[in-house]
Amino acid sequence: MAKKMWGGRFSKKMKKEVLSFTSSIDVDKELAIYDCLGSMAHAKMLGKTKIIKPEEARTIAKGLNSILRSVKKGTFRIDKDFEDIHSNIQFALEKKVGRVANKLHAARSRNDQVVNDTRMYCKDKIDMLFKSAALLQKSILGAAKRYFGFIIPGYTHLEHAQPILFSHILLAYIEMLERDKARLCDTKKRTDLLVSGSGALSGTTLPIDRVYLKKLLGFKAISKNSIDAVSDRDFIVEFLSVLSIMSMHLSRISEDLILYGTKEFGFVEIDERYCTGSSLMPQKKNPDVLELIRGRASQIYSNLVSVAGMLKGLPLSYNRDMQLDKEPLFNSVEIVNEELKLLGGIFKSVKISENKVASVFKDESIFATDIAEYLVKKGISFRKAHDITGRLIKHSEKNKKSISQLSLKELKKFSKSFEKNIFAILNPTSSVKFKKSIGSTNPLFVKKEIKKWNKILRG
């Protein structure tokens, strides 16, 4: 069994069934390249202010940077014996520079170093996934280029709406992402924090350098009280409710994609590389990816739950069920960030079907509030337009005839104020065009925005 870093209070051998229980070695192994980086800064802080010997402190240094490498290379060894991840690499230090490795624990508490470690991870990881983000909305650009002009029906309870532009739908992806990238800045601002030279939970008698710490390691701001310092985890609290929000409007956006490539619907087909078969009917092309990715939002939801409810009961400061955030944590960055790659590919080889489409239009239901809207500009009030539409459509549908099919006669029954040209509004075309509202589906806003969208997203 491994050496510990806190035996010597100790007399009895812990049992293998208690190191099995408490380790946390094979989920923390993914903050190996932080910790190194934390030990290396903190060994220059300690050769800086005269805590140890500035060539010791260069020892420690070069030692910790080889393991650094290994880690990088995926040869570093992950030993099971160890309880975590820091404990491993502060032994396998020792085997490197020898006992002046036990000169890197000074002024410091796994305590403080682990939470920083896991402020470095998620610093890194927010960059990361607000990239994935800004290139899944470039890829969900160039669909919104590509079919332009192209109209669907949009739809409210899953039931016929209005005709929009597919354009347009494809824009409101882009702005549920850029909420979600706003939400990942914001939380960084929070997560940006040295908690470093806290100690355990009450600071350290030696002359420590916070300023120069913050410094290397690239934080925007030093800790105010040690013992929050240590028992903060707001910070990933936080993280996961904005990968929850964003795997939200992930599984929203799978959804809509899902529907639309079903035969009912048929306005668009997804590529089959993101499809799998079945084992029983030859012709299905199942969206398992797509279906996948609208599942796991629960998972990242448990995520959220799992660190939230760990943390309620908790008393000041520092306790063991703490090490139970990381493996939440990091899954739900891994899914989330697979997910934004995935959907990426998929909206770069997204096709659509203009014939399906022009079909759904025969139902010119889906024109009943241009028809209303048509007689408020002729002064007539739209609960009494609203009316009026929905007797002619009721009108329309026991007769099985189209609007377009009724004579000019026929429609006067409903109102007077119906002339020719109602005629030149029953189509999906002139229902977007008519629109005058800033942020509306016509296709002069929507060229706008995917004009605007184009500078921000090239930026």
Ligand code: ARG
Contents of the next structure:
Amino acid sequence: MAKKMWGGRFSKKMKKEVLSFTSSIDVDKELAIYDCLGSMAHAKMLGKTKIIKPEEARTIAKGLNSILRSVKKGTFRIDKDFEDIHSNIQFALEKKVGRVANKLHAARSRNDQVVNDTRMYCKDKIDMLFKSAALLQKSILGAAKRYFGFIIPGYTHLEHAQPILFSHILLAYIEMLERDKARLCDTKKRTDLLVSGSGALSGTTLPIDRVYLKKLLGFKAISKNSIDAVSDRDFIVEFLSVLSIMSMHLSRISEDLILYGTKEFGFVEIDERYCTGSSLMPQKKNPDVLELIRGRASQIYSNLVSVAGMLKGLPLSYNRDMQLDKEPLFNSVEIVNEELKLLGGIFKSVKISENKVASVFKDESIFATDIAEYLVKKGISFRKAHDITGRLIKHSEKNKKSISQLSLKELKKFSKSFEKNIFAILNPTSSVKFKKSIGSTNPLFVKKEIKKWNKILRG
Ligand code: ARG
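The form predicted in complex with the named molecule, contrasted with the form predicted alone above:
Next comes the full complex, and the chain you just saw is listed first.
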């Protein structure tokens, strides 16, 4: 039976099922690197402050460094008899450097150790996700450049609304991801906090140097309340919220691609490598990756709810419930990062198909807003113009005649302001070209935006 970090006051052996119920090693082994780094800094600090002898600190740090290397190589052996990664590394260290290892735990508790490790993990993963999101933006931008000029119907209520540049939609995705990146940076500010040195909850009587620890571990700030330090998991809830919003975006982007890829819409073609077939229907090419990104958003939300729910009602300070924060955290980080990469590949390989679009624009009702604004330019109030155009559309539908098939004389029955040039606006190219407002789908504006993002994302 393995030794524990806390065996002294116990005379009975822990029941096997209690170890397996309370153990977190299967999950928190993910923190191994951060635990080694945190402990190395702690050992150095203990040596510097003479809480332990400098040579003892060096021996411990060396031992930890060799454990760190084995973790990185993937050769570190986890012993499931030890309940968590902290105990695992502690006892591996003892095996390596002998009893001097027992001096390492002075002035710390696993309560501050685990939060410190988790904060280091989050900082790294925030950076990783930021990079993955930027890479996805780049591949979306690539598609926006490749297919510049391709016009599709824009939708509201999933009904034809107005013509838009496909690139304008793609740039909308880039905007969404840019907000996600900003949220990642924002939550990183509150994550970047040294908690080590808070002890179990009240600090320590030993003369530790937290400023030195902060410097060694590269944290921006030091926690100012030891009770809050070991109890606070806000940074995890925040990170999971950011990931929830991000996965909501990825889900919506996926849904667009799923729709646009169907035979009914037929605007894009998803590369085969990102699709799967049917075991029964030989013709099928299904967008399963996109569907799973859409579906997994719900898993990411439930990870957030799971941690927020676990924390609600917990008394200060540390409680073992908090151990349950890691599985949802790691799970969300891993899934969202995988999704960002997969979507990047999908956008790199996506193709457009123009056939369907041409037939869609034969239904000229999509130019209704352009017609109404044409009349406004002739001095008619928008309400009136709206009404005139509405009646015109109704007439054209009833008589199964498109607006451009009507004569100017017929059009004048709806409004005397119609002139010959009305026919020139009834096409998608004019519709986007005549947009005037900043941020609109006018190709000139869209091109400018592409240039801007090109510059931003290159940096
Ligand atoms: N595995 C624990 C966690 O993740 C470490 C802290 C244990 N502390 C304790 N007092 N039992 O929260």
